[in-house]
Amino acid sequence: MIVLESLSKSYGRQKALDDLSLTFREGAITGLLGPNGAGKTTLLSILMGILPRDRGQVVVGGYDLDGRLEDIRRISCLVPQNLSFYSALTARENLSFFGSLCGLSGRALSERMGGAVAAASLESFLDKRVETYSGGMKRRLNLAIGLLGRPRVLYLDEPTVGVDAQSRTWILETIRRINREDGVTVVYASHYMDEVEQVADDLVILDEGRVVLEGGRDTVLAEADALILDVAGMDAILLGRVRDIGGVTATESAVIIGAGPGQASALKRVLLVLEGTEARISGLKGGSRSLEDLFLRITTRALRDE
């Protein structure tokens, strides 16, 4: 559904996305995780044509970003982290305005608004100014606006920030429902590991603009029983040799050895490849208790202030 090839984006000397190649499955909910500055928001903005990329290919729903941007925007929607509506207007006025931007009017607009309002459970507050809404209601309106166009691809950037438990549960259930009933492909970027673990079919962990772990949710969570070697000093050639070992995932700073009967053999092969090179092993960890623990082991616990 979404295919990225060698995607790169820099802000000055800082690389936000570094030769990123990735595929998001059609009809799946993919949890997109990463510390601050990992490149999540940059990636979503490029997918919608909001930010230019430095290089690389992007294909969404069969449409190439070069030359088919309007087609991509027709089938896609980004619900941003920042609330994107007019607080001085009512929810009805906001939905009517944003629906008109989608080319809707008359009965079609009314029907789309009705569906979006029901999904966000805002029926009783349609004619109240949004500035009077709670944080959770504002988040639900933000989502409702994104659903007006009935997108085939929905990008969600931190959709539950600052909301109460009831609104969070409602938003998660709505995401699952539109994915299940309407077949919407969802990319869900969040810092909340428990939410991602609940809703995602697939998981992608980014760090410093690169994929450090990806796969089906159950497969990735199985890495909780993996061994992780902290390794420094691996060059591209050595990294490639390590990645050729079965049952092993490797980044420039870590080697992840999957759990299972072949784990000891894979560990031995990794050590043989590293032997006699400039690479240095600084730590060996194993036995995570959760997705959050796995995430911290892979990306390290250092603060990532932007």
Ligand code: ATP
Given for the second form:
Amino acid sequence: MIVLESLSKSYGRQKALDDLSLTFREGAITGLLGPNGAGKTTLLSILMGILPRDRGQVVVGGYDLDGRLEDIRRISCLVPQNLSFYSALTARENLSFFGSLCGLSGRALSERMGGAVAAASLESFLDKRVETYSGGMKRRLNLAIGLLGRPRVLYLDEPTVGVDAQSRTWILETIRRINREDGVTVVYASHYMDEVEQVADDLVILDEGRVVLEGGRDTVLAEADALILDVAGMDAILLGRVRDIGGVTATESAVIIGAGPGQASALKRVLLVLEGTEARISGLKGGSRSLEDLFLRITTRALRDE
Ligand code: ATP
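Show the other one: the form predicted in complex with the named molecule, since we just had the form predicted on its own.
Then the entire complex follows, led off by the chain already shown.
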């Protein structure tokens, strides 16, 4: 459904996406995970043609971003991380305005607005100014605006930031429902492992603009049963040799040896490759089946705000 090949984007010297190749399956909910600055927002903005890329190919629903951007925008919608509506207006006025931007008017607009309002459970607040809404109601309105155009592809960028538990549950249920009932392909960018674990069919973990882990949810969670070696001092060549070993995933700070019958021999091969090199093993851990733990281990540790 969405195919990216060798996608790169830098802001000046800062690489945001680094030769990224990825596929998001049609009809699936893909959880897009990554620490601050991993490149999630940049990726979603490029997919909507909001931000230009430096290199690479992007195809969404069969349409190439080069030349078919209008078609891509017709079938897809981004619900952005920043709340994007007019606070001084009511929800009805906002929905009507954004609906008209989607080319809707008259009965079609009313029907779509009715659907979006019901989906967002905002019926009782429709004529109240949005600035009086709680954080959760604002997030729900943000999502409702995204649903107005009945997209085939929905990108959600941190849709539950700052909401209470009820609105969070509601948002997750709504996403699952539109995916199941309307077959909408969803890419769900989030920091919250537990949410992603609940809602996603597939998982992609990005770090520093690159994919560090991807696969079906259960396969990735099986990685959480892997053996993890904390390793420092691997250069690019060594990293390449370690990654060539079957069943092994590696980043600059961790080597993950997948669970399964080949695990012991893969461990032996990793140790042989590392022996006599500058690399230092500082820890070994058996899997805990926690996505959060896996995530923290395979993404680089420095605080991203520094
Ligand atoms: P977050 O979870 O914090 O939103 P993210 O995974 O969405 O992070 P991006 O916002 O895409 O990551 O940022 C990727 C990298 O690009 C970061 O290093 C960030 O500092 C940098 N970056 C993003 N936008 C700009 C910009 N407009 N100008 C300069 N650098 C930018």
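Positions refer to the first chain, counted from 1. Because the structure is a prediction, the values reported are computed rather than measured. For the two forms, the rigid core is made up of the largest set of C-alpha atoms that agree within 1.5 Å on superposition.
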Answer yes if the CA of residue 29 moves 2 Å or more between the two forms after aligning the rigid core, and no otherwise. no
Rigid-core frame, C-alpha of residue 233, shift of 2 angstroms or more between the two forms: yes
2 Å or more on the CA of residue 259 between the two forms, with the rigid core superposed, yes or no? no
Rigid core superposed, the C-alpha shift at residue 281 between the two forms in Å: 4.6
